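Just one chain follows, in the form predicted on its own, and it is written as C-alpha cells.
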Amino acid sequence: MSPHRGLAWRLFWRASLADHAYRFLFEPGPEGEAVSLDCETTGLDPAVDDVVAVAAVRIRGNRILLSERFEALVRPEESEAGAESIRVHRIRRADVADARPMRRVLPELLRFIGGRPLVGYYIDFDVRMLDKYAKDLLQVKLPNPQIEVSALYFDRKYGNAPPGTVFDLRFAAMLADLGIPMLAQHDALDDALMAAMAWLALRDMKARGARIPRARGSGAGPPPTGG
C-alpha cells in the first residue's frame, strides 16, 4: 500500500478535516473490502486538468461486486477535453454538457468509498485528480490507503530479474500475462474492473508464491500513463 497515506498524515488530515460529517473516511472500511477506482480526465496534469468520468467498484474478499458500483460523467469546470483526450476516452464536450461538476459528484463518491483501500493501475494519478476537489470540500486529501497493481505485477514478474532486464509495465501487457480479458480501455468502469481482476489475480499469486515467467529478449513498449 502507498506510503503517501501513512498513519502520521492520516492523523494530521483527520485533525484538519473541515467537515466532520466525513470523519468516516478515516475509519477502517469493512474487513476484507477494497474499492477499485478509475478516472477519465481532460489531460494528464492534475494541477490544470479535470475529471470527465469516474467509476468505482467494490471488492469483497475474492469477489468483484459489480452490483455495488459507482459511475458518473462529470462536467469539467476549469478545462475542456482536447482532441487527443477525446480520442483516448471518447467522451465529447456534448456528452458532459448536462453532467454534474465534480464538487457535486464527490460527496456521493466519498460515501461509496468510505475508508476502504483504493485499488488501481497508477492509482496515485487518479487520487491526485480527486485530491484537488477533496481539498476544496474537506480541506484535506483523501486518506485512503492505495494498492498499486503495477507494483504488484512488477514484483511477481521482475522482482528477481537480473540487471539489464527490460521492463514492460503497460496495462495491456499485464492483463495478457494474467489471462485477463481486455475490456474497453479508457472507459472508467471497464478500467476499474480490469484493475480489480488484476489485483485479485496478483494477490493470489503472491499468496501461492507463484511468479510470472519472463520471455527472453522481450522488449518494452512505451511508458504507461494515467488518465
The other form holds:
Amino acid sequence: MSPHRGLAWRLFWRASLADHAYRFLFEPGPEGEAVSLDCETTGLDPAVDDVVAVAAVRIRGNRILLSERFEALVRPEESEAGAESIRVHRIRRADVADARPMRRVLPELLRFIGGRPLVGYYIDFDVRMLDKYAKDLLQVKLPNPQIEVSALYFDRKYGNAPPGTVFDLRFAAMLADLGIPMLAQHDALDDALMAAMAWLALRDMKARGARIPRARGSGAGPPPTGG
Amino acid sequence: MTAGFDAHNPPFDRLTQQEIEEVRAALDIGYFAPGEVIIAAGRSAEALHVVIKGAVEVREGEALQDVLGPHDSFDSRALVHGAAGEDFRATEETLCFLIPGEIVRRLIARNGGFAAFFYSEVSRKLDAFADAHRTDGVESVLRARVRDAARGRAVFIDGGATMEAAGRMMSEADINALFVRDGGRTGVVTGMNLSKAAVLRRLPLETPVREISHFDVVAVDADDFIFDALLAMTRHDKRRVAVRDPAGGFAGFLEDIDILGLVAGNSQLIPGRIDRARGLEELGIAARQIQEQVERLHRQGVKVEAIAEITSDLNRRLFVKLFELLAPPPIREAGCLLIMGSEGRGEQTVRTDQDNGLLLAGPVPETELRMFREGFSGALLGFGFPPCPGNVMVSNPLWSQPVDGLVRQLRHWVLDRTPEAAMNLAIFFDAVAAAGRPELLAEAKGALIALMRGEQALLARFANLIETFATPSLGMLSSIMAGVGLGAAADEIDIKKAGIFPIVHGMRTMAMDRGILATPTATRIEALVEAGAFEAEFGRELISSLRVFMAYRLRSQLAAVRRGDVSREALVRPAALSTADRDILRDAFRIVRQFRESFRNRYRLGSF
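Form predicted together with its partner chain, following the form predicted on its own:
Let's see the whole complex now, leading with the same chain.
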C-alpha cells in the first residue's frame, strides 16, 4: 500500500507531463472534496489485465454527490475478460463491445477527478490500473493523494489489537461493522458508493476517537482478500 | 444500477418509472454524526432526507415525538412549507439519501398521489389517501364469493304448470326467476320470458312454462369468486346466472344488480326491513345487517364519517321501531326516547356500548314502565349492543324518569365534583330525541345549559375530564419502547383515549359554554368556528384529525371483531403501520396536543 505519493515524486511526474492541458491534476482539488473510485477489470494483474468498467463519485464534506457521478463501460484493447472475472462483475464481452476504449474514457475521467484525493478500498490497485493508460496518454502516473479505506478501518478496529489477533479486512466485514448497507457488490458505482460511505463513517469515528469493537476471542476469521 | 434506492418505499411507490429515474439521477447521500442536528425546527431544508441506515430523533422542544429509521423520510414541512415543525437529530451514525427540493417540488406539482404525502393539512392528506385506497374496494368485490352476493332464493315450478301460475309464484316470492323441473332436466324461466311470451307472442296464460323456459342453464358454484360469475355472465351474455350449492342442487340466482349491491352495499334495503319487521326476531336480523354493512362499507373504501352517518341513521330507525314495538300506549304518549353518547353524536360505527334513556312528561303506571325498561334494554342486548359500562340505559331508573326528576338529577351532577358526574353530564349533553316527544329533551337540555352557560368554574370542572388521558407522542411508543424491550403492550396507543376523546370532550365543553345544541362533533366545531371560538382552518384540522382517529380506530375495531376480542378494540400499534400512516397519525396527534394546550389555558385546567 502506498497511501501517499511524495512531493518529489509529484514534481517529477509534473515535469514530465506530456500534455499540459492536464496540469490541473497536479493542483490541489477544491477544499474538502474527494473522489471515490472503483474499476472492474478483466483480471487482477495490472500488467496484463484491462479495465471494463469505471465509476467515480465526488464527495464534498459529509455529502456524497451521487448526482454528479461518473460512470463508463470500457472496451478492453489489450486483453479480454476471462470467465472468472465475468462471473465476478457480470460484464460480458458483448456488453463492452460497443463501449469506448480507455484512451477515450480517461480524459473525461481525469477531468472529473481533477486534483482531488482518491478514496477506495484497495485503491492502489485501481490507481495502478489507471496509471497504465495514463502513462500512454500523458506520460504520467495519477498524482492524486490516495485514501485507503481498509487502512482506516484497520486503524479503527485493530490499531490497538494485541499480538496474535486475526485480522478480517474483507469489504463485507467492514460494511457490516460500519452498518453500511450492502449494495450490489462488484458493480463499479455501488462499490465506489460503499467505499465513500465507509470513508465518511471512519473519518467521523476517527475525529470522535471512536473505535470499532472486536468480537471477543474471535477465532480464525477468513483471511483478507483483494479488491 | 440501483445505488440502493428503494422505489417501492412510500411515497416513492406512487412515482412512474420515469419519475423514479429522475429521482435516482439527482440523488446524493449525506452522512450525519451522532448528535448532529440534520434539520432544526423552524428552518427550511434543501433536500428531502430518506434514511438509509441509522436513526433520527424527532423532537418538539425536549419532547421526543418519533424515531425515524431506514426508509423513513423527512421533513416535508421543512421542504415544502419552508419551516420544519420539529428538530431532526441523528441519534447514531446515519446515512440518508438526499433528494433535491427542486425535484421533489416538481414531482409534487406533477403527481397528485405523491403530493399527498407532503400536504401540511391533515384534511388534504386524508382525501388523497382515500383516493389511493379506492381501488381496493372494486378488487375486493371481485374477490368476494358468489354466496356473499346471491340473494334470490331457489323456487321450483313444474314444467307443466301454467305461465300464470309461474307469474303468481314469482310475485309471491318476490323474485324474478324460477327453476323449472321438467322430467329429468332443470331449466329456468324469468319474468322477462313471461312478459315476452304474453305481450309479444300473445301466448295464452294457460301455456305450460316448459314451452317458454330455457334449459341451457348457465350456473356458477356458490364458492366461486364474483369474478368467475362476471366472466360467465359476459361470455353467455346473461344478466343472471344460477347458483349451485355444494351438494350439486340449485341454491338460487345471482344477478348483475346483486354484484352492484356488493360494491355499493345494501344499506338501502335495511330501512325497509326494519319497517316491515313484525317482531323482535325480524328486527334482530336487521340489527345484524346494520353491523355487517359497516365492514363491507369500510372494505369498499367508504369514508369513516359516511359509514358513521349511515350506521347512526340505521340504528336510529332501529331504536324507533323497537320503541314502537315495545312501548305501551302510556309510555308512547308521555315518553321521549333518548339516544346519547357516541350514538347521539352520530359517531358510532362498530357497536361498543349503548347509551340510551327515556324521558317522561309525567308519571306512568309502574308495572308497564318496568316491563318496558327490561324489554327495551334486553332486546338491544340480544341485538348485539353491548351494555353501557356506566349503566346509561333505559333499564336504569335514573335514566328513565320524568323530566323534572332528571333535571333535578342534572343539577345534582353539576354540583358534584366527581368525574362520574361529569361523565354523566357529558353523555347526556350528546342526547338526541329518537322517538316520542322531543320537547321533553329540549326542556332538560335547556335546564342544563341554563346552569352551565358561561359559568367558568362549573365549566372548568366539566372540562377537566379531558385531563383523564394523555395524548402521547407517536415516537414515545413506537421505536423507543420496542427498542428497550418493554414488549408489545407498551408499543400501543389507545386511539380513543389519546385522540378521539380529547377532541370530542373539548368540543362538548365549548359547545356547552356557548349554548350550542348540535350534537355531532363536526357540527359543533363548525358552530364554534362560526361563533369565533377558533380559526376556520384550525376547525378543519380538528375535524380531519377526528376523522383520522375514527378511521384508524374503525380499522382496529374490525380487526378486533374478526379476532372475537373487542376488549382491545381501540389499540393501534404504530410500529405495525406504514410510514405514511404514521406520518398522518403524527400530524393528527400534533393537532390534538395543540388544541389541548389552548383548551387548558382557556379553562385554567392547570389549577386542578
